[in-house]
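What follows is a single chain, given as structure tokens, in the form predicted on its own.
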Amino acid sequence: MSSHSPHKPVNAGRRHVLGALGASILAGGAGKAVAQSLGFPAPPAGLGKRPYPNLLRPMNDGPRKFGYAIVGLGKYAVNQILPAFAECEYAKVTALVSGDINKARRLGKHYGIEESHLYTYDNFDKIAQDPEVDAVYIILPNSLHADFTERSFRAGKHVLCEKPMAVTVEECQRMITAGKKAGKKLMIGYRCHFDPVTHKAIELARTSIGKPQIITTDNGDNTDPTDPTYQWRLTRSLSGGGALMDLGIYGVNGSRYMLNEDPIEVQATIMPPSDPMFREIDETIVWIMKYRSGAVAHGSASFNVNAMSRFNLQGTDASLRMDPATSYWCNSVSHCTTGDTHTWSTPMFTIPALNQFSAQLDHLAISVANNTPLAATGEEGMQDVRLIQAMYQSAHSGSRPVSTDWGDWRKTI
């Protein structure tokens, strides 16, 4: 185990500069006979191909060792990953896989990468006779994370794999089994815990704030069902679940790491849908969550409210106030007291405001360097998993409360 508390983010090794969601869908059957040939399900088909999407940065060249495969090339992966090796001091992009070879072969072009290293999801298992590839960043939808997983620890490869881990509690201890016998790490693409603003709110709530009592999260966007962003997030079957997988998982996160501990019972309730495109997940859900400490967290989640990412910590001292509190950039703190606020704050749209994209390609390349404990880790992703199915249950059951009290779960690392 690392010194770090298991709920603390860290930024071991990089410079700590003050700084600052997509998915690949597949295209139809692409995939499919290695998937089937593998015994893994087949992946959707008829799900069409994405568009290509703007760059917002170009990419600086540097000698950075560790190589990064990504697999999925979606907006996230475009306009927040690719841009962020360029402030990597340990990690470059190495290989590019895609359902759609040709915007493989543009963003190759742009970031200097040969034909020889694009992959389709249909040859992706070849990446083992890859070279230059050390780890596989899975940037796909959920339901797929845990097949490409398994696929990448049998190509030799270390795995970072978006959140939410996967959408069963099975699928995680799948990923991590496979992630042991391989002898290859898995970390979870918690970018949060490598956010400068993050730390100090830590930092303040270990602090500055007396006894931690009640903390309040809420995070929402609103859907747009023409963008090929959101197609998949309204399908159970790729998502795995709606607003509470995708944003939720910010705010059972975030409270963990906040209280730094985990809570010993929840409650979920899911609001009746208010349009037919919702019919599969939940559009709105809101739960609580109840600590030993006695603390309480109220927590929403909505996919059909004005975008927004927003936690409350109220202590017996003072109170501390994220607004926005998960964002890519502009994340804020305020510390305040009576008639006493004081806040930290990132800018928007300068080179650092990527940092904690950049910072978390970097600890991968690290850990594996140093042999250092993750601070993602699979089981730290399984957690979240395992309380989101928990609020599910709540959820469908007459908002029953649900025990979560299972033990500590880092003792399973």
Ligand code: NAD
The other form holds:
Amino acid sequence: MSSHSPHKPVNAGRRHVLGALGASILAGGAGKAVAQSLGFPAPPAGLGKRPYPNLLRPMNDGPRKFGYAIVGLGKYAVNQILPAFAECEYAKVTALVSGDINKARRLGKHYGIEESHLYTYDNFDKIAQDPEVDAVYIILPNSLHADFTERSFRAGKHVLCEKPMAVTVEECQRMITAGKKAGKKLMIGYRCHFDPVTHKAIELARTSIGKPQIITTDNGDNTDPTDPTYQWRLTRSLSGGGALMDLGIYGVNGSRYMLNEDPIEVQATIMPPSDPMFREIDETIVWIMKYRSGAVAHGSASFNVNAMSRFNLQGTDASLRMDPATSYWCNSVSHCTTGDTHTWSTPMFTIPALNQFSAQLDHLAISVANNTPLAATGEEGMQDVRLIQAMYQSAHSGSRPVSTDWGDWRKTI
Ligand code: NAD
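Having seen the form predicted on its own, could you give me the form predicted in complex with this ligand?
Okay, now the whole complex, with that chain kicking things off.
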């Protein structure tokens, strides 16, 4: 471990760099008005302990950006995350970790990362001596998240880990404990929390639909078994589960986020596989989550449908619809009322485009610099894994209801 601590001078500098505008944006104050004047939705009230990220980041003219090491150079890392650093204000990529050093070299050349900041999975622990790396972003198959998170914390780095956080609740707990022991932050890659369209939907859910009653959410995609990115997804030991773990999680997390409430009971049914390639995991699953408020969410996830990403929330007075809801780009939200005449009225909203990936990468950097709360913590990620496990338990026991009345964890942390 290096005796050099990269964090202190960086943080001090950044606090200065953020200045009054940054501080107010991060705190909601005057920055809230700035954000609204630019067309971003207002942060909703009543989120309890759940922090609500401000999407506008003040310009960073400071001396040094927060450095990320990217672990796993697969599809998501290469196509979405690495290009997104170009639109970051506070973060940059400073190291790459791959099982294929030649791939790391190729990408390193493209992104200006020198050989001394390229690592393999075997020599990854040497990253502890790399002062350019403040955080490790883990974009590996799900079953590898826990081990690499623990190794990253042991190396003295902060961690951003992809969803689903891990394959078991025990692993999630280990990750949280390791972060606390290291005194470092653990964030989960819920990029939709940084999509202004999601923010608009939350604002509408709070202000313009009456009492939330029914959520419907469907997430799916086709599987190409010849593509390596699908091979680990079809292997339970690497993925921890199928369509629900990979895609249904958006509906599970989105329902909880939209209602600002955790379900007290879940139920699920896994359909028989239509092809032997799905024998180890859920190809298609349907589920229900019941809430104490009386709201109910029902959803589906499938690895054998044309791409779907839908989220509807029906309230007593109106509803909101998102389709697509959780895409990388071009999500949409509309507010639907029928009024006395039962004529559908569905105004669309023009919401400034914003790169979710860049906002997410900057969020951890800002949270570390200012010691402000994270929007998506390890506890948040663990709650989804816990609910998903309860759904699998239901599906494997004849779709019996499974109690998830574990208390409101947000009030206990
Ligand atoms: P991918 O298969 O394209 O990439 C995974 C990488 O891990 C590859 O480079 C592969 O070589 C490497 N790897 C290391 N050990 C491996 C092993 N034992 N088996 C298989 N691959 C191994 O997958 P991806 O789509 O980039 O997904 C990676 C992670 O990112 C997953 O946790 C996934 O859920 C998450 N993800 C999140 C989003 C999002 O929108 N937030 C989107 C896609 C993927």
